[in-house]
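Below you'll find only one chain, the form predicted in complex with the RNA, shown as C-alpha cells.
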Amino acid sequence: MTILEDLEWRGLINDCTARDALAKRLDEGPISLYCGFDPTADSLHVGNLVPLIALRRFQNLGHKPIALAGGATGSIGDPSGKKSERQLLTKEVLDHNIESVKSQLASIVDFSEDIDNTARLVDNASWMAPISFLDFLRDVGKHFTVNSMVAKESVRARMEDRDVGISYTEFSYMLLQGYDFYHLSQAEDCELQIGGSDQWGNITIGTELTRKKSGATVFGLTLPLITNADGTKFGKSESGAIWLDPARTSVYLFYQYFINVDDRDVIRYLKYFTFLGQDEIATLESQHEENPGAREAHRALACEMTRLIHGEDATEDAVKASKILFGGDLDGISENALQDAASEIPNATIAANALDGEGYPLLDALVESGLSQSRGQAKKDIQGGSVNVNNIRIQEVQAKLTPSDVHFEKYILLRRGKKNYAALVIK
C-alpha cells in the first residue's frame, strides 16, 4: 500500500494539489517534505498532533521529514481561522517556545542520526531575518496580486467583519509562509508541504511561488480538521487543552482523555492517530461492535497515544493508576499501588496534626485539593452525593477527616464525581 493509499484509508486527506502527479513522484523514490508549526505556546497539544504524526508516517516509509518552527512567521501571526488580530510575541518567548517544543517533536518524528532519513528541525527566522523589506517586495510580492490574496478565506473572513479588520502585518503572513516553501524547495529539495485544512490557502501560495520562481513543481496536502461526534472541540477537556507537556497535562489525564473518547469517534481516531495497520484496527472495530462495554478500542487508542508521547514506562503507570482508581474498593490495596495511583493525580499536602482533635473539615480538603472551586461549591457537591473519601460516599456537609481515614499513615483519597480524583498527602 502506498503512503497516499494509507492516508486515504485513514481519512487523512482533505485536499491535495496534483494528486496523480504526487502519487507518481512518490513512486519514484523518497522525497523531502515539511510541516510547519508556529511556536505560540511552549508546548504542543493533541490538536497539533495529526500533521506531525503524518510526517512520521512518511518517515516510516523512507521519506525525509522536516519540521519547520515558525520563528519568523510566528512573530507575525497567522490570520487563518482567527477571528481577531493577535498579540505579537516577543523574540525571547518565541525562542523559548521553539526550544521547549523541540523535545516533544522528538517523540513523534525520529531525529536519530544513524538513519538515512533522519528528521530535521529548521527555523524560518534563519533565512527570513536577513532578507530586506525591499528585496522581499521585489522578489516575492511581485508574484501575487492583492486581488487573489484578498480572496483567500483567511483574509476575506476578517475583511467582512468590519469591526475587527486585519492588519497589514497579518495580511502579509501568507507570503512569508509561501516563501518558506520556495526556500526549502531550493535549499533542501523539499517537494511537499503538509498541514491542517486551514493551511490550504497558505500552502497553495507556496506551490505557486515556487513554480513561478524556479519552475519546479512542488505539492501540497492538507489533513482534515478533527471533529468530535458530540460537537465539542477535539483536544479540549473540561480543564482545558490536552497538552503534550506532562507538567501541564499529567500522563494520567492524557491517558484518560483518550479512554473517554466518544464511542462514535474511537475507530476514526485509531486511524487518525495510531500507527496500527488495517488488520489490527479491523479487529478492534469488530471487538468494539460486539462488546462496546469492554472498550478494547478505547484502551488501544489510549495506550498507543500515551506510549507515543510519554513512553512505555509512563504509560504503564497511567494504566496501573487507572485500574486502581476505577477498580472500586480500596480494601486490600497495597501501599505501592496506592502510592502509584497518588503520583498520577493532583496532590494536596496537609500537616498530620491538622487531623487531630476535631479533625480536618472535608469542605476545606475539597477546596484545598482543587476538586471544588469554592466552599459553597464543595458544600453543594457533598449534598449532591458526588464526594467520596477513600471511595466511600460522604453526604454530611460537616464531615471531618480524622486519622482513621488515613491509609498507610500517608494518604487520603478524595473523589468528586466519577472521574475527578485527588490525593491528600499527610506530612
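Numbering follows the first chain given and starts at 1. Owing to the predicted nature of the structure, the values given are computational and were not obtained by experimental measurement. Throughout, rigid core stands for the largest set of C-alpha atoms superposing within 1.5 Å between the two forms. First, how it differs from the form predicted on its own.
After superposition on the rigid core, displacement of the C-alpha of Gly141 between the two forms stays below 2 Å. Once the rigid core is used as the reference frame, the Cα position of Ala422 differs between the two forms by 2 Å or more. Shown in the overlay between the two forms, fitted on the rigid core, is a CA shift at Leu22 smaller than 2 Å.
Switch over from the form predicted in complex with the RNA to the form predicted on its own, please.
What comes next is one chain alone, with no partners or other molecules.
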C-alpha cells in the first residue's frame, strides 16, 4: 500500500488538502514533512503520539520527517481545543522542556546520521525571534482577513463564550503556525504538515500563506483526535496524563494503561499506534473475537507501545512486574521489574537488623504492611492459605522472614488473597 492507503486503512486520515494532488506528489518520490508540538511540559504524553508516529510511518517509506518544537508558538499558546487561555511560559522553561523531550522523540522517529532521510528537530524560535512585530504584520498579517480568521473553529468556539473570550495573543497563534510552514517550505523544501484534527485551521493558514508568498503548493493532512469507546479522553487515567517520561509515568503503569484499554478499543488502537501490518492485526482481531478473555490483542498493544517508547529491556521488566502482581514467581526477576511492582503497591519499611537471628515474625509483617488488621486476623489468614511471601504460599503461623527472603537487599513481597499486595522495604 501507499502511505495514504495505509493511513486510510488505519483510520488515520481526518482531513487532507488536495488529496489527489498529494497522492500524485508522493508517488513521484520522497518529500519532507513536519509535525509540530508546543513544549508546554517537560515530557510528551500518549496524546501526542498519533501524529508523531505518523511521522515515522512516512520515514519508514523514505520520506524525511521534521519534528518542530514550538519555542515561539509555545510562548503564545494554541487556543485549539482549549476552553480558556493557557498560562504563558518563560523562555527558560520552554528551552528546558524542549531539551527534555529530545530523547523521547528519538524513540519515535529515527535521528540516525547514517540514513539518507534522518529526522530533524527544529525550534521555531530560531526563525521567529529575529522578526520584528511590524515586519510580521506587513509580511504575514496582510495576507489574511479578520473575517477568515474568526471563522476558524479554534477561534469561533472561544469567541462564542463571552465569559472567556480570546486574547489577541492567542488570536495571532494561527499566523505564527502558518509562518512556520512557509519558512520550512523555503528553508527545508517541506511540502506537507501533519497534525491532529484540531490543527486543521492552523494548517490551512500555512498552506494559504505559502501559496500567496511563494506560489508553491504545499499540503496539509490531519489525523483524528483519539477518544475512548466510552467517550472519555484517550491518554488519561485516574492519576492523570500518561507521560512518556518514566519519571512521571512508570514503565509499568505505561504498560498497564495499554493492556487495560476497553475491549472495544484494542483493535482500533493497534491500527492507530503500532507498526503491525494488516495480516498481523487481522490475526489478533480474530483471536480477540474468539476469546477476548485471553487478551492477546491487549498484550500485543501494550508490548508494542512499551517497546517503542521505552525499549525491549524495560518492556520485559514491565511484563514481569505485571506477572508478579498476578501471582507469578520471582525467579529471574530484575531489580527494575521488582522495583516497578513495589512502586505500585503499599509499602512498609522495616530495619534490616529486624531479620537477624530467628527472623521477623510473618504475623507482625502482615500487620505492619496493613494486609491484616491484627495478629489474630493474620493468623487466620495464614491458616486459611491466603498468605504468600514472594508469591510462595506460607501456611506456618510461626513463620519468620529472614535475609534469604529479601530480593536485591531491599524487597520482600507479601500477598493476601489474590489481589492484596504489599512490599516490605528493608532499610
